[in-house]
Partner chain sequence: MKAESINAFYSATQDVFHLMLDLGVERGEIKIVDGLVSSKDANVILGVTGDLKGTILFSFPKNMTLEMVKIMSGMEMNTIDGFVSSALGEVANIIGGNAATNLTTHNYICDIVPPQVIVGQYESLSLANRNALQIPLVTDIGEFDINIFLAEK
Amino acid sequence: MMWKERYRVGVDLIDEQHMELFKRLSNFIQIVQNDIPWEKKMGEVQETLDFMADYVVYHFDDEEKLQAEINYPDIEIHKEAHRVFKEGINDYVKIFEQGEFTEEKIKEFSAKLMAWLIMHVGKMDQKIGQYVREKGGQA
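Assuming the form predicted alone, can you produce the structure of this chain alone?
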């Protein structure tokens, strides 16, 4: 799963953060699809969970700050999507901490991350850039 230019919003900070998310997720998916036993993947799973739990908060804060600065009309809808995603990440963190992380859960987690990232960046976040451009600002 690679970054595609069509995912670019046009706001440098946000685009750089999105690229980092795509890079990390792409690496994680390669690990998940690797033929090594899933028990040996647990370190990478933990690392990805830790990264996502921290980085999405950091990224979402920046994205929401930008939306507030530009008076983005759908900010509350966007905040709710972020809240739901953070909640989902935290659910997987709890599953992992309880020792209930199976190969099936690892694959489910990677698939959900991929689907969410593509849908969110490819659709919802594109509207932010479009809004900025329509207002005559730089996106």
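Positions refer to the first chain, counted from 1. Between two forms, the rigid core is the largest collection of C-alphas that superpose within 1.5 Å. Nothing here was measured: the structure is a model prediction, and the numbers come from that model. Compared with the form predicted together with its partner chain:
- Once both forms are fitted on their core, a CA shift of 2 Å or more is seen for residue 104 between the two forms.
- After superposition on the rigid core, displacement of the C-alpha of residue 64 between the two forms stays below 2 Å.
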Second form
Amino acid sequence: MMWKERYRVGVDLIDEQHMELFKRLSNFIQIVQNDIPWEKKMGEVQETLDFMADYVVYHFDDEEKLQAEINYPDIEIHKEAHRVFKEGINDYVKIFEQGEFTEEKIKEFSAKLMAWLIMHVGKMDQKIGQYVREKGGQA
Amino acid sequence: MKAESINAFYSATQDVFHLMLDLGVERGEIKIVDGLVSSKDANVILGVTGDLKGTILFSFPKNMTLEMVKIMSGMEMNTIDGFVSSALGEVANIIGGNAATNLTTHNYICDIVPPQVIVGQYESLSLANRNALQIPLVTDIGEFDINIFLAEK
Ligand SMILES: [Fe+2]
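And the form predicted together with its partner chain, for comparison with the form predicted alone?
Shown next: the complete complex, the earlier chain at its head.
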């Protein structure tokens, strides 16, 4: 399992979406890494990729809304991190759209996405939880 | 420059390993080596530009590399394929980014050039009579090293 307890932020909405995100990414990586020939799984890879890219945007939007609601002081820094994250995804989406939808590029992309997600959830998002706890109680 | 850059990379490695892999990292005896010679299986080269210029080489044994990616992905990995090498490259890249941030506190402004991953041992990268510093690092899942070759602008 890719999700780990130590990634928990302590805000239910965020944690549920993070778990879903890790589950989707894990599923995506399993499809990319299985032994089925690339030509036969390209369609499925494309489908999971599209879903996941959309889900990241949906989740970031929700997380930013929540940060606004709780007057999270670092919201602008966090939004900027989300923007850079989405830009990283879009760079690959562009590469794929321009025809370089190859097994090697998809492996590279899924590996980077995994590292970015672990780092973002493990570091930046934890600070939201810290803030909520300091203010006392659930968001 | 030497102490600052060693500390910048060592503490960045500790932070990133703790955050991403839940692993502690301990430092061994620092050595001076001739050039950036790798004796391990998976190597990541990071370029550094700006106030400090040069190259950082991360060298990992195969089993440790596979274990690192297993910890992150929750999946068993058997070979260093494109997925494993990209994940390793990205971990090194994040360490490099954090080290660059650490260096700004010593007033060195540096940028990290995207990583290049080389699987298999190699002995290229000659440094024209200059020495590199090698930091051996120990974790619960294996030992690796970071070679630092940086010169001030
Ligand atoms: Fe976030």
